[in-house]
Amino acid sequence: MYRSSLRHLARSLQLPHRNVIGLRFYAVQTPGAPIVEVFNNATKWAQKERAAQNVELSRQVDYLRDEVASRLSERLLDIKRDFDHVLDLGANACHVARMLTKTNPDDYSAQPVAEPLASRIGRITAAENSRSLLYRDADLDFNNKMEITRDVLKSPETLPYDAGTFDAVLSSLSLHWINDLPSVLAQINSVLKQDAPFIGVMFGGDSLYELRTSLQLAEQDRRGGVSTHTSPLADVRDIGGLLQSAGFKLLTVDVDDIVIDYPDIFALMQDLQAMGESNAVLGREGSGIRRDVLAAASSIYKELHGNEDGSVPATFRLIYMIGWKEGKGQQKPLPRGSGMVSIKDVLEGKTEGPKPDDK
């Protein structure tokens, strides 16, 4: 059989029958770095899915990504100027939507802006790969504020729009779900124009540390070892260099914690399954964890990071970034080694620091 075969091709591409029995065929790798696939992303599309369908329960747990999307929103308030089609890449339930119609959006300033900064916006492209998620909110009163468009993406990974489109890029806890980070970076440094901005932000490195540590330790005791059922996350040292390598410039990479208390593990992880949130790791146990590792769990959380009415504390870290599309006339960072004070002088008192007349 094997021999016919090679007798079919000789004759078919006409070369000698002795020539072809000598051909190797080698499998070779396309162009560009191979991706790792670390999420299965139809898992996680399937999570935020189940979860949207209960929209009383879903937007209860809503209390999480509220917050941070307003944090996120904040940060605008430093950028004065308005932006005509701004991108909520990962949009979830338009979390960032919401918060941008929102009276007072900096509640802590002894001078609050009262006028909300959709204001400063002419549309938003909220763009999320789940439906029933995406659309949970069409019909609340935030959506007469501002004009909202939806797309439903059909890949988290890839950005079906057009290079130079938006005048800004926002991504709100979204991007710690994403396999191929770097591309999509790059994509994202894309569809801006020129000298626009992209914020965005993640859950990073120790985020839900107690939980984690916990699970560990029972499995470690009841199992004889460990299976994954919470997801690796990037760390800040990381984010910087991943920003710098997409092309963007002026960068500024910052870390926050949200600590939440819950009345036990059980409540925490059926928030997280409420949210959407769950473990979507490839290779992932599909029976889930085993009552006994769950309740040795839930005996070593309260013991190591209990408190003493006897919750239980969550840590999110958040990982802020921003970065600009690089663009004609932006101001750019002066050479290392330019200064003219030393910051570790100053702040050991060895020298005054800059005076406000001094350039």
The other form holds:
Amino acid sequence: MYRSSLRHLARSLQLPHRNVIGLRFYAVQTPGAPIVEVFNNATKWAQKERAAQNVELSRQVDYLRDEVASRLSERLLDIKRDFDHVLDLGANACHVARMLTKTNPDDYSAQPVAEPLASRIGRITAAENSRSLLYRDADLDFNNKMEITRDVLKSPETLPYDAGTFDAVLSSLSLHWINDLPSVLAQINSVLKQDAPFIGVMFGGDSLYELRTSLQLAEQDRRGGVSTHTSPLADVRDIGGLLQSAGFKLLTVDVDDIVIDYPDIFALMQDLQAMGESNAVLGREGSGIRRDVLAAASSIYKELHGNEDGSVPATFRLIYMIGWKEGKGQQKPLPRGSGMVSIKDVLEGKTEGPKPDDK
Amino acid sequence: MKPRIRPIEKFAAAVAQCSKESANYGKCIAADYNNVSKDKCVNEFMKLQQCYTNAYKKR
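Previous: the form predicted on its own; requested now: the form predicted together with the partner chain:
Below, the chain from earlier opens the complete complex, with every other chain and molecule after it.
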């Protein structure tokens, strides 16, 4: 009876008979934490691969990543320490490694030229999930100036390294495509040695707000609704909490805006595409932006945000974060209520602040 | 062989030729950008569309 009713079911579902005999129903446990998924990792990988295929064009749009990588590696100057093994997570085309091998400061600066930062670094492991992008500059000169190991990651969200491997972890302009940022930050904390720093930078907050608003207004007028064309980004105030919950100590978070002028919206979007930074939000329109919306957005961008000379600015907001893994002998914040001088009195000039030597 | 021009580049060049229409449309939206509804500036847009479609065909 049971079997015949199943057969009946199979016929109505047009399944072959033998599949139904092996039919099993499993209980599925609901996962504890919700799985956050905003970006399509496969799409992002394909975009980076595609961008790196055109080597010449891809190198033309290195200006932003190179600049940010150099500002990031400058932060290493503040740490008087040698690093034996450094991880560059989400390396893109190894921009950080290239910047580390440059003499410091720039050749045209009046300051005395110091040794490149690479002299303080034993070796660097560059991890990235797009093979073509990672190996794009593998035959350039800077590769001979320091020991670079290139690791192609299977997933940008899983670090295949043992705990306590690295003396420092750097990450430049790739964390903004991570779905599960708390998990990745916790993994970074785990692969660091004790009392070792993580220094990262990602796009955040108001990045590309001109593009975002123009596209929204254009779609509102042309189509009567808005769809997602720019990523949701983390805000500065989120970062502190994220780092803290990942177990980092002695946090520093700061913000830097880079405004770049483009001839028009098309030039901006072409450059973003060539960087492999096109839209990869889940549930985006597969067909891309319609032509009429593009033309409308171009006009609105110029009118609302344009410069007097006809160019249009694009703002990139960079969030830099530094966190240290807990370790022995590390500075700790003093316990609550242990302050002896009122900051109010100091600011109002009633009392002089404590001198550095009277502790 | 001529280098391939991406259609989007051709389109961008066509839109760039319509600066007057483009500015008119932009001004119409920007005049009250907190209250944009569908087809708020449809007349201005139609002129812009006419212009860039012609420019696109010419090339």
